[in-house]
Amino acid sequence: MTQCYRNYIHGKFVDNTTGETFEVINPATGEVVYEVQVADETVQQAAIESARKGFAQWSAMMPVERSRILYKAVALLREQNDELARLESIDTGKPIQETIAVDIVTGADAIEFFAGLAASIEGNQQDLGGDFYYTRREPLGICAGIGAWNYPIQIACWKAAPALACGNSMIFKPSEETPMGAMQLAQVFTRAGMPDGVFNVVHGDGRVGAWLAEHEAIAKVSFTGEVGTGKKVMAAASNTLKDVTMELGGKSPLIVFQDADIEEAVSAAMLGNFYSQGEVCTNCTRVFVHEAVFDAFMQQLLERTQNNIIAGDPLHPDTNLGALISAKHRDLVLDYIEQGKQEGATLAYGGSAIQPHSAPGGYFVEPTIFTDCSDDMTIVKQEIFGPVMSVLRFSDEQEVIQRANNTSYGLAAGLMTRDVRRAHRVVHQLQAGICWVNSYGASPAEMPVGGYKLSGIGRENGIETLKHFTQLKAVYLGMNKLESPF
C-alpha cells in the first residue's frame, strides 16, 4: 500500500479533513512512490495560527539562541546527507552523484552562513545636535516560501535560512512534484530544537500557493519558479502590498572567446546544459563561440558528449544524466527539439527520448546539441528546461554582447577568456544578475543570487538578503526641550 504523507504543522504531521491527496511519481521509473495530503482550509488555518505562535516565540529569542539552533540543524543535515540525497534523487530523477555532492550540502551551507549572521544584524545611530535617532532591523513576521521541483531541499534551505536567522517564521509550500525534501527539513528543524510553528510545510498545487500569496497575515512571499507563475504570485501579493522575492527563469548566454581554454569552455557548456539533465534555471543554453575556435570547440564537445555521458538509474553512482521530472515535461522538451529542426537548426547530437537499460520506464531525453542556430529561433529564445544546447557563432565582441543581452531574461551569464581586461569589460555590459568568468554554475551561500528583467526581483543568499527579510524602524529621541508655536 502506498504511503501517504501529511502536512507538517506545529512540529507534527496533521491530517486534512477533505481527504484530498495527490500522487508523487519517481521520474526514473514512472511509478507512484507515495501520496501526499493537500492542505485544505482546516490545515491552512492551523498553519497560520501555528506560524503566529512560532513567530512570537522565535522573534523574542536572543539572536545567538536562534543561531545555535540553526547550527544544530546544519549538523543534522550533514549527518543525514546520503539518506536525504537518496530521497531527493527518487523525487527529482537527478543522479545521486549530484544530490550527494550538491543538493543537501549547499542547503546546509546556506543555513550555516545565515546562522553566523543572526547575531550581527544591527542598525545605526546618528547625533542630531542633542537629539538623535537610531535604526533597528526587525523581522517581518510570517514569511511564505514557494519552492520549485528541481532543487527541493536546497531551495527550502535557501528560503528558510535568512528568514529564520532574521527572526521570522515561515510557511513553506514545496512543489507537488517533489515534496519530500521540505518535509525532511521540517523534521530536522524540530530535532534541532526549533520552536513549533517556526517552520511549517503545506502541500498542494497553485491553489495553495495563491492562498499564501493572498493571505493578509503573511508579510512576504519568496517564490522560485517560472515567469508566468511568478507574475500571478506577484499580482496576488500586491493586494496586501506584501514584499516579494522572485527567482524566475532564464535563457542565459555563455560566451567563448578566441583565447579561451577550450577544454574548460566545453566543461562550462556541458555543466550549464546537461547537469541535472538541464533542469537548472541559470543554464547557459545559448553558447556563443568565436568563429576562430568554433570547430575545435564543437569537435571536443561532441566527443565528450558521446563518450562521457551515462544516462540511467539515478541511484547508480555512475549515472550522470537523470530523468526529466515528468512525462509531460519530457514531451514538452521533445516538442522544442522538433521545433528547432523545423526552423532550420542542425541537430548535431541527440534529440530523442531514450529508455536506458537500468531505468526503462523513466522520462529520459538524450543530451541534445544544435548548431547553425539564429537568434530568432524558438529554441534560442525560449526557456526549454531540458538538456538542449544551442551553439551560435560570433566574430565581434560588441556584436556578441548585444546578442547576449537580446532577451527578456537576465538571470545569468558566463564568459571564457584568458584576457582579464576583456573579462571585466564584457561582464560589466552583460544584463544579468549572476555572472561567471572562466566558471559556470557555482552559487556559494556567500554570493547573492537573482536576476535582471523578467528573471526576478530581489536576491537570495549573501549578506544582501538580510535586508529582504527585515524591515527598518527609525526611532527619534528628543533629548532637548520640545518647543511648540502652540
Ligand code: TXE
Contents of the next structure:
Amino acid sequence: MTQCYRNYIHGKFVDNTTGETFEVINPATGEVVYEVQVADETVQQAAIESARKGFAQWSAMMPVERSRILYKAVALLREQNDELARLESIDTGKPIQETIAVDIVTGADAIEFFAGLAASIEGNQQDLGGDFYYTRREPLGICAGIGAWNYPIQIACWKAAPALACGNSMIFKPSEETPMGAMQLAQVFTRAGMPDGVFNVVHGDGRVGAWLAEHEAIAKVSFTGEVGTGKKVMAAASNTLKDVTMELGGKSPLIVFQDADIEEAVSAAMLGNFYSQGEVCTNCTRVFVHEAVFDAFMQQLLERTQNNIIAGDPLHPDTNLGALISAKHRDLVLDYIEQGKQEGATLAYGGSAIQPHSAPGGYFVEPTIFTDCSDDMTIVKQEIFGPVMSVLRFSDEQEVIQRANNTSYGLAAGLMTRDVRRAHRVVHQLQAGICWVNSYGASPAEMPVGGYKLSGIGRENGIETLKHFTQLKAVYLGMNKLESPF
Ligand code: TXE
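Having seen the form predicted alone, I'd like the form predicted together with the ligand now, please.
Full complex below, order starting with the chain above.
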C-alpha cells in the first residue's frame, strides 16, 4: 500500500474532497515512492482562510518573537539534517553527499539570516519645520511561493525565510515532482511554535500554481522555475498587480583566461556542469577557454571526468552523479545531445544514458562534454538542465565578453584569472546578476541572488530581499494649524 501524503493547512494535514492524487517517483529507481493529494477547491479555500488567520496573528507579533520561532526552526532543521537529506535524495535523485552538505544547510542558513533581520526592519523620519514625516516598512499580507524540483527544501526555505521574517504568511506549492521537502519544512515550523496558517503547503501541478498566481488574496508571488512558466505566472499575477520575484533559467558563461589556474578552472567547469547532475539554474554550461590554455584545460577536464565521477545509487556516500528528475527530462537531455552531434559539435566525452549497477532503474545520463562548439548551436544557446558542457575557444577579451553576453538569459557568470584588474574590468561588463571570480556556485544567505534579462526579477537572500517582502508607508504629521484657501 503506497503511503499518501496530503496538503498541510493550518498546522496539520487535511483531506481534499475530490480524492484526486498524483504519484511521486524516485528518479534513481523509477519506482513510485508515495502519492500526494491535489489541493482541490476545498483545500484551496481552506488554505486562503488559514493564511488570512495566520497573517493576522503573525504580523501582530513583535518581530523579535517571530525571530525566536524562526531560530527554533533552524535548530530543528539542523538536528534533522541527515534524515531530511535522505528524503530529498529519494525525491530528487541527487547524491546524498550533496543533499547532506548543501540542501538543508543552505535552507537553514537563509532562515537563520532572516531571523536575525526580523527585529531590525525599520523606516526613517525627517523634520519638515514643525511638521514631520516618518515611514513604516509593513508586511504585504499572504505571499505565494512556487518551487522548482531541483532544490526542493532549499527553495521553500529561501522563499519562506524573508516572507515570514517580514511578518507575512505564505502558501507554498512545491513542484509536483518533489513535494516532500516543503511538507517537512511545514512540520518543522509548527514544531518550532509557529502559529497555524503562517506557512501552508498545497500540492499540485501548474493548475494549482496558476490558482495562486491569480488569487486576489495573494499579495505577492515568488516563483522559481523555467522562463516560459515565469512569464505565465507574471501574466496571471498582473491581473491583481501582485509583486513578483522571478528566479528563472540561465545559460551562463565561465571564462577561463590564459593566466588561470588550470586545476581550479577545471574544478569550476565540473562543479558548474556536473554537480546535481547539471540540474542547477546558475550552471556555467558555456565554458569559454582561451586558446593558449585550451589543450591543457581539455586534457585535465577529460582525465578528471573519466576518473572522478561515480554515477550510482544516490543514497551511497561515494556517488557524486545522481539520476535526472524524470524519464521525460532524461529523454529531453538526450535529445539535446543528439542535436549537438547533428549540428557539428564534437562529442569529447559521454553522451549516453547509463544504468549504473547500483541503480539499474534510474534516469541517468553520463557527464557529457562537447568541443568544436559554435555560438549558434542549440546546445550553446538553450538551457539543457543536465550534465552537458559546451566548451568554446576564444582569443580576445572584448570578443569573449561580447559572446558571453550574447544571450537572452543573464543569471550567472564566472571567470578564472590571476589578473585582478582583468577580473573586475571583465566582470563589470558581464550582463549577469550573480558573478563568481576564481570560484563557482557558492550562494551564501548573505549574498543576494537573481537574474538580469530573461533570467529573473528581484532577488533572494541578502538584506536586499527584505524590500521584496515589505511595502513602504509614508506618514505625514501636521503639527501646525492646517491652512486652507477654501
Ligand atoms: O520548472 P517549471 P521546473 C529553473 C531551471 C529550469 C527550471 C526547472 O533553470 O529552467 O527551473 O524546474 C509550477 N502557473 N530554476 O521544471 O516547469 C510547477 O508546478 C503557476 C531556476 O520545476 O517551470 C512547478 O511547481 N505555476 C532557479 C513550478 O511552476 C506553474 C533555480 C516550476 O515548474 C505553472 C532552480 C503555471 N502556469 C531552477 N506551470 C533560479 N533561478 O534560482 C507550472 N507551474
